[in-house]
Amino acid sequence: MQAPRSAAVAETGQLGGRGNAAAVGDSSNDTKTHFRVCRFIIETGVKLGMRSVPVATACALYHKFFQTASLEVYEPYLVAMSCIYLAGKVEEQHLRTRDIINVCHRYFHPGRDPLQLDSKFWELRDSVVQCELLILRQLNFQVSFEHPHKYLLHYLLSVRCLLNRHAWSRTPIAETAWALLKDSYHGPVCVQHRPQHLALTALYLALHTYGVQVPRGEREWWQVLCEDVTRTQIEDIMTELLQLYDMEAKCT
């Protein structure tokens, strides 16, 4: 089962004045299509009023889709409209689909007026249904995430009683982390490590940052929050999170 390429999707999904995401299939262009296309599940979501936690799990979604499917055989933005879709229902914050296509209708062309109920909305509206069929076949119905947002909390509540109020309040530790966990998303790295390890990452990024140095005992404040997390395992991580940064310049 293909996701379709109807003259609807494409029409929806085109990509002028948003950045086009090129060639599908040409390699060296396939980063940056996931790039834009998280973003626009990003962006997309705060339109619709999702929850992070939503948002999240749609492009988690996404990624898990996209490795073990080509960008040469599916329309990506149609993915992630019906990745958006299903995450509404995993994550119980239900959205309808025509508010979905309005707000991605919107979001490609700016200042026109929603899609009118015609044969090219139910076109797309039915585009949008299989593909979400496709998607939960292809991941063989396993859509629940653990996502790392819980743990951050928990590990930001940590630390803050460990540091001194004043290097605490005097920088924005909390706020960098949770940008960069919110971030991370963007890129496949949310969903090749355990979530964990993500949260813990963002926030000794978040630290290194500020210069902020959290006191010792007999083992690093990291290794205290998480056992099973190594030096190496965080550097790796930041190495990816920072990646993304790298690739939001390319395309932009």
Contents of the next structure:
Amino acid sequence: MQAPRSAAVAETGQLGGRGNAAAVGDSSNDTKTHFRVCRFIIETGVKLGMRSVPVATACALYHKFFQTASLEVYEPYLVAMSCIYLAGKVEEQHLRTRDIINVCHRYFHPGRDPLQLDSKFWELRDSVVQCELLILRQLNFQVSFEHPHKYLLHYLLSVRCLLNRHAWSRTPIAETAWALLKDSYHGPVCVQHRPQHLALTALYLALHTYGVQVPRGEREWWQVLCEDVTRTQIEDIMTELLQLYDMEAKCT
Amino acid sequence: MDRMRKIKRQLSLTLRGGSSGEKSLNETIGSQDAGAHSDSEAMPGGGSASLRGSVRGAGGSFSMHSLLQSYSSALRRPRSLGRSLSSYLNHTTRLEIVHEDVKMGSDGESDQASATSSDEVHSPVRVRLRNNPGRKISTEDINKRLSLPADIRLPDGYLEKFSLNSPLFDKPLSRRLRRVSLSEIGFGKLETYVKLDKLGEGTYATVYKGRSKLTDNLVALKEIRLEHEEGAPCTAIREVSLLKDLKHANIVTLHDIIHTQKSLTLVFEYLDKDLKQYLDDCGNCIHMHNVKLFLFQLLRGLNYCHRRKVLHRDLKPQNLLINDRGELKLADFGLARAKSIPTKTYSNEVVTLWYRPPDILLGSTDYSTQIDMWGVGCIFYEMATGRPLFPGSTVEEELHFIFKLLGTPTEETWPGITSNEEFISYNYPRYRADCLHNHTPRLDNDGVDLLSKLLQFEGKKRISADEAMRHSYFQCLGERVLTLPDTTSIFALQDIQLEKETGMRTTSLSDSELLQRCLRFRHTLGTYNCSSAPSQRQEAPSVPSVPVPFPTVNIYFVLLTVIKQKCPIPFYSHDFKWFKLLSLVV
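Could you present the same protein in the form predicted together with its partner chain, rather than the form predicted alone shown above?
Below is the whole assembly, all chains and molecules, this chain first.
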């Protein structure tokens, strides 16, 4: 995320003749904003009854979009709403714009009445639809993603066979790994790493959290599950994941 | 190790108190409102207009800037959308949505082909050019550089333009610059394509035949109307996102995408007809060798899709396109999807009824690549016999057709079927399986064997596309067809050639062919015999040669009737020159 963003910032700075310093200065603010918006996507997704994979797709769309676009140009919450809408189409869980707008309205204004069906509502809906097209263009129609969820499922099944039955039943490894994976969508990790690596890291982290040791054969267990991953890669992804949890503390 | 310890410490800190995502989410909903406000306020408003002005002032010498700048201004424009939402976020009481006319430009993230429309684009690197005079750039260079489709031949004019003043070959090509240059050539612009005839209309799209001004090739323009309420149809989104990744000789190529405000136009390669038309045109009787070639190509394209975990889900003769070389290509991926999780349930209204497998008809929702293989069987039969295999109009009728031919399934032929509630409720009579041989007289034993392997009730028993390609039915095509690169047509092999369809209606018949066909036609009518053409009489010795005086008026009359009634006689075609024929016969 860092590299393309700063490039974009530099470019806008150069083009607009604006001071670079100001633009670069709020890059950490941007990260915070993205974190908040993703939290918004995930929560809205839950309220709309979306399954895990469409929610994951919505977040991935969002991160992918802002890899090349700048927060100064686009309103992140509008992009997020359109991402949710688009993810529903991509993953065959069609959502209605009206539901999305109503749920988002409640999110921003918990106490207020639902929006009236007047021209303002229609204009808002048009914005969501137009922005969807913009996302499609920006991503060049590359909107289907391979998610780590299925890999994690396979890895979990394999690792369970390697472990002592009691160790498995005592510790909520599967739940933790799954939660870690879901949380990872708060940050751009999902579009920066291969899904296999992400799934493996979630499992790795879950096992370490509970101090569960996997018996070691000739190779490490994670080398058996996924051949092209290195320890540094796992550690890098892990650091990024943990930074997200730090971010959570900062963004409350 | 030190790093690991640090990570662990961090982990224990963050995980303590079970702060994994969802919980924390709920805790923070309350504070969200404030967050949203501060975000939108932090963004500078209305800066873009002044920026644009200042750069424009710099003028033409920095045209690279102006090029990029028009790019950025284009990017900037949709800001109005954003602003409308943020204003909504800030003051919902006084909702003020400034809905500027957002012009959707062309091609992917490009920027407004229209904003940078040709006269505004100056050569950005004219200075640099002097150091680099007279460089020769070939089409291949450009194609490679821009990763254009391989079959694109750019006209010479474009090449000259490039070798004179193009940023393309002097600068490292960023993704963005690539787009700008693509749109400079004419990609993603509606003006580049000339609409010719309308080819067909679907629920959400209209297909036109067109011509690309860029390459002079024929193209098919699929114009998708953008519904104001629903935005881009999900079939279109799926079709584009899948087709962008599918590059195969037996899959239709997507050349370009054009965005306008009201529509999205997909530019495909143009193929003359679909399999349905082909069948009609050759009198529902395809040469058996060609049946084999078509089936093989269908399997080859499908195998590629299935390997990449894409299901087509809507196979039917109308979706298989054929060109005059005999190349068959899969089209219409609107219902296809990337099959990401095999155990997932899918919506079950997907395949046209005639080509829909029985397990899906009986409500199965967990299907996989085998869903397409049943359809392949049905199409195989249709090519071999000229009529659809199971032309049911309702689910019940469709199943009835299937069971009548293949036998009503029992617990032996389809384990678990007797507990399927839908199957029980239809209460079909107990048919015995019919012999497929009796229905497909033109098919040899291998062909019938392959057909029966495709028409299996249970998905898991159906032969896969990969296995089917290795079936002994295709043995005569040789081994090499199996090892061709993905993007090579099977006709690249010399020993593979399309046979001429005997009954094909063509528009350019030679005179002698016309005469022969006319005579054959007359034999089938059995009324007249031509005494003045002894050589032709030998062609059909089975017809009794009773010499009958041959009145000119009568054949004239017969032909006119034939033409008027559009009788599907093989030789009939739109510009059939009956007078030519008359002059020959009489």
